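First, one chain by itself in structure tokens, the form predicted on its own.
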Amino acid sequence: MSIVESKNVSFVYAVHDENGNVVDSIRALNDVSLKVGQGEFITILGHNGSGKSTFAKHINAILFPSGGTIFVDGMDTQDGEHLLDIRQTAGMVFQNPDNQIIGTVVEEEVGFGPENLGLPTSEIWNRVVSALKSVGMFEYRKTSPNKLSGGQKQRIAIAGIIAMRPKCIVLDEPTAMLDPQGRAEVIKTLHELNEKEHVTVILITHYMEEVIDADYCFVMNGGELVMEGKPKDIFSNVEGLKNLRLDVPQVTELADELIKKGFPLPKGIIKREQLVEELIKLKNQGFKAPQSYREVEA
């Protein structure tokens, strides 16, 4: 069974005036339907206002769909006698983890969840180790949350979610406001628990190197569901992404450009050792970079 699912979701904002009165309406979301299966580790790419963030919303539970039914774990998420459960099942981290810490030291506010929950003192502290533990982060948890750097602070967040051991998490951009060492470290942590723990990860993200070892990718646009697939078939569609407004790796990029030359190079190439390897073949197989390409090298 499918731990996320969306059938035809639909989503409407309402625009207010400064009475508050209802002037207009903007859909963000139509007709989305997709399935996230357990242990997946998957990412929704698109670029500002295409609807990622207002999807990642509602598996959560935080808004719920003006068309269409969303299931988490096979429960509605508009049945509100499962509120609860659906938000313990399908954890959220946010895009700037200071407005998710309160805590003023790590394991309290890594154990704050588990105690919301009504846990037993020796349940939460064991949770709150394990969590900790689970995102490298053991060391601080004696330490001020405000002396940590903003990857750290993140990983915080996720231990937070960690301990109150949901099936699932959703992130919304969450390296958004992180420099490339947070980036890194963040993405790291992720792909421990979906390895390790087994953790449902959906990440919602602009950044294509996060994607590349996604086992599926969504791509929105306009509120739609436009593209999905695995990241190397994703990718192979360059001039599409483009289209989107949204960029390509490095490395996708410059072997695209090395086809159009007349290289006969496989599309989808999303890691640098890839295109090496390949390279590498056709240079032992004797092939010879055309005319018109050794002429623009000189």
Given for the second form:
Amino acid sequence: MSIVESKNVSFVYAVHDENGNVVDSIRALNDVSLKVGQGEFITILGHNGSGKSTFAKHINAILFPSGGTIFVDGMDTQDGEHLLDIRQTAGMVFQNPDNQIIGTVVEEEVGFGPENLGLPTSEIWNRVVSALKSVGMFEYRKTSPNKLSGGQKQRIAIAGIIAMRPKCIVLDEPTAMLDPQGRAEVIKTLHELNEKEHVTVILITHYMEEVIDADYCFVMNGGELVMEGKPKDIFSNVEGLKNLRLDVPQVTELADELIKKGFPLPKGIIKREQLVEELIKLKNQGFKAPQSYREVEA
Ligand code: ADP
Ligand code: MG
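Next up, can you give the form predicted in complex with adenosine-5'-diphosphate (ADP) of this protein, since the form predicted on its own came first?
Whole complex next, starting from this chain.
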């Protein structure tokens, strides 16, 4: 069964004036249908305003479809009876760790969620310990969150969600405010959680590098799902992505330029090692670079 299934979901924001009268409406989602399997690591890509956050809020039952239906672990999000179940099944992590962290000590912060579930103290403690270990922050358990780096804070926010044992974790641009090291830490943590604990990861991002190792990728534009596929298939379409105002990984761009110059490389190269390997293969096959490249070679 899918952990998330969106069937023809549309959503319209009502825009109000200061008196609360509806003066306008904005269609943020239009007929979005997709499925995410339990245990998958998927990414949602899209330029600003493409509807990613609006969609994420539907998975966590913060927003409800204006049309269509969203099922989370088989539960219709509009079925009020399942609201708490849904929020516990699909945990959310947002962009700014500072807005999510309220505790004064790391272990207390991570314990909030399980405590609210009404679990016994020993179970809360077990969960706090294992959640902190799974994000590599156990040694910071007695630290004050405001002494941590952005990447560390975001890992604490993730631990707080993980301690609730969700089947699925939805992250809305969790690395947007982090430096490259913080970004790498968070992404590594997510892959570990996915591989070791089989937590489904739905990562919303506009950093192409974060998409490369995902199982599957959805691309949104103007509230619609416009592309989907494995990362290497998505990145085979360099022109298509550029038309959506999305960048491709540097190495993909380089490979694409080389293809245009006559290098017979395969499409959809997304990793540096892959490009190196393919170039060595060409060299061993006796391929001669086009004239303009020989000087560089020499
Ligand atoms: P993304 O996360 O991809 O940047 P959003 O889901 O935030 O996109 O926004 C999709 C569209 O909905 C945009 O046109 C945005 O301006 C609009 N929108 C988002 N939030 C609101 C809101 N609270 N009220 C009205 N319009 C909104
Ligand atoms: Mg957003």
